[in-house]
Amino acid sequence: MSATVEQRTGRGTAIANWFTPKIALARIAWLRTVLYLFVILDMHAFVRDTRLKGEHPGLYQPLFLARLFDLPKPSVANTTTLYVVLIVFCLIGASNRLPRLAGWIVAPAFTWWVLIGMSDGKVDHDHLALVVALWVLPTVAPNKARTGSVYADQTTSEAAGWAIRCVQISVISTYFLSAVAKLRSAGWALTWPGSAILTWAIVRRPHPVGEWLLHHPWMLHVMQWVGFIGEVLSPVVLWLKGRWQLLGALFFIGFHVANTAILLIHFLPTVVCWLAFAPLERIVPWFRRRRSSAGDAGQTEDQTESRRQTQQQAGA
């Protein structure tokens, strides 16, 4: 009994432990800066149209989370002040300062954002993880002991781990969903993959290389089936480490090239939290010591100079 017992326990530990690993507390840094600074570029090139929404107010048809807090219709005065909030408070999150007021009024600012805009019948699961992210960032206190750059911060925090393994778990999840998605509109039928979605929609986003491949369908299947099969398995990459977890972004950093080039369908809200897996807590300190050991070579080319002339001045 009591082995079990223990044995359940060690279950229970090493599944929180999953998914509260001890990260050091610059990823954390150097997403805020990337996510709150890609918010800004999102507003004004991808979400761009909650703003005109305002001045539309009838032809606002508000999704599930909309109607669950019963939010107010857009209207040019509310939409308005969501555009310099965000804008303001993303600049300071982005700047790693007072980063948990500026997470906990973006998150939400941010979220009724995307419902405005994407009110028009259309939602973009490309923004799942994004907006988990903004979510789950002001959840990690800052190191108030901290000395130098938060970029270089080292301190490993549960809540850290926390917080990333949630957008790693978005990221994943927008593939995977995705591959479910695909199923059930199929009546849960294996037929999506050897359908003609991708000739039907290169004729509906006509470009040059989609074109070209018009001409020879077969790659067009194998492409669907390696994109199913990527997205099934993408939990995968959850358990993968070090190289091999490269490997994996890699192939669905690729996978979203390829739709860019053949459909100019580009995904980045998505691909800018793959970020989550990436350790950018070693940025600092890989420039710290590319810089350190330049300034020892420099030390030593300058002392063997001094050693030259020295010995040619006795010479002479």
Contents of the next structure:
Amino acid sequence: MSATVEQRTGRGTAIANWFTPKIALARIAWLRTVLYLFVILDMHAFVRDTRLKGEHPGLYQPLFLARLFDLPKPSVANTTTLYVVLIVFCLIGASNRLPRLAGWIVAPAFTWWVLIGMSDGKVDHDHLALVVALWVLPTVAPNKARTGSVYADQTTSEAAGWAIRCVQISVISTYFLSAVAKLRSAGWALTWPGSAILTWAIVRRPHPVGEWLLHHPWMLHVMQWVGFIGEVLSPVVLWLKGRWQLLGALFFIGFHVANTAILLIHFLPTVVCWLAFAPLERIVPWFRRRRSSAGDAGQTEDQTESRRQTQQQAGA
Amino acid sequence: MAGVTTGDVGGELRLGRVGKALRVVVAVVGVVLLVNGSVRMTDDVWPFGPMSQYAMTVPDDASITYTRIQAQTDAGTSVDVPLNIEGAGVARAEIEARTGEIVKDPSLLQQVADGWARKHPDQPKYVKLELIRDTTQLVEGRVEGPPKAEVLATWQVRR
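Mind giving me the form predicted in complex with its partner chain, seeing as the form predicted alone was just shown?
Below: every chain and molecule of the assembly, starting with the one above.
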């Protein structure tokens, strides 16, 4: 009896630990820099019509979240304010200064920005992981005891691990739930992979690569099956380690390259979040090792130590 | 939340029981909301809606329609209006969503000409606009012949 209880608590702890792996704070610092800069890019290249919607709010149809929080209709004043606030606090956040303050401002501001951008009847599905990342990054407190650079901080943290895990889950959900949507739209039937969906997409967005493929529908069917099976199996990547996980990531990045070539759909806001899987905390130690092996070999002890630690986090 | 920390050499920061439990609950609730959105909600609940882009099944005998706007310019040329923010300031999705309204009231096309003229003052102006629907027929999953064009609405641009 007590053995079962013990077993159960053991399993509970294991599950809790899976959601909160110990990951070096350096990975969070890198993600802050890359993702906050990416938000600035996103505002100009992808969700770039928010301010235009402030000028012409005629077609504005508020989405559920906008209605729930009774957000004001976009206007020149509020979209311009959003723009300036986002640029300023993304730059502060990207520099890893005041990371929590900047993060808690950027997260709701960018969510609102995207919410306005998608309020004209067309909703894209490439922003889930990025929006989740912005909401979880500020939950990680800066390390007050740190002495060196934030990008080199090898202190492991469960809070950092949880934030990383949330981004990883969101990236994978984007694929897995796409497969679910394909089954649902057919009335919970498996008809999508054998259908003419890619032909339809190419006819509507013609370009040389696609038009060549129109003559070979069997190739489009193969791509549909590969894509669908990849989406169904995507959760496996969460449990892969090291090289196998890298292979999984490369498969999906290849999937996006193919989508870009065939459909002109890049999904970069999701692609950039694959970095949550990358052991970014090894960049500085790797760079230092290279530099020191180029010079004299005076710091071998330090190197062994940092290598031991980075290996422990591999694949987490 | 206590832990030993030292610079970039290493150390470990652990979560307290409450902090850890709270985080696990938030993550699980998030996953439940996502699955719920995919199984039974619509795009309205973004970001918790279904990932429905390109998720529909297109039958092998489908008619594929594509709506575009063709313009005659004051330079005597005939051009395809670029339906995006930089072009005429209107997205193709918006035109496709409002096709019915435009057919009933072609004067709605005036804003396309105005948008173009405002964004490209040094380019030829549009004098006549045609809303055209191209229909491509699929037979056994293959494209059968060139698309058939059908003019849905015509508008003489006001100066």
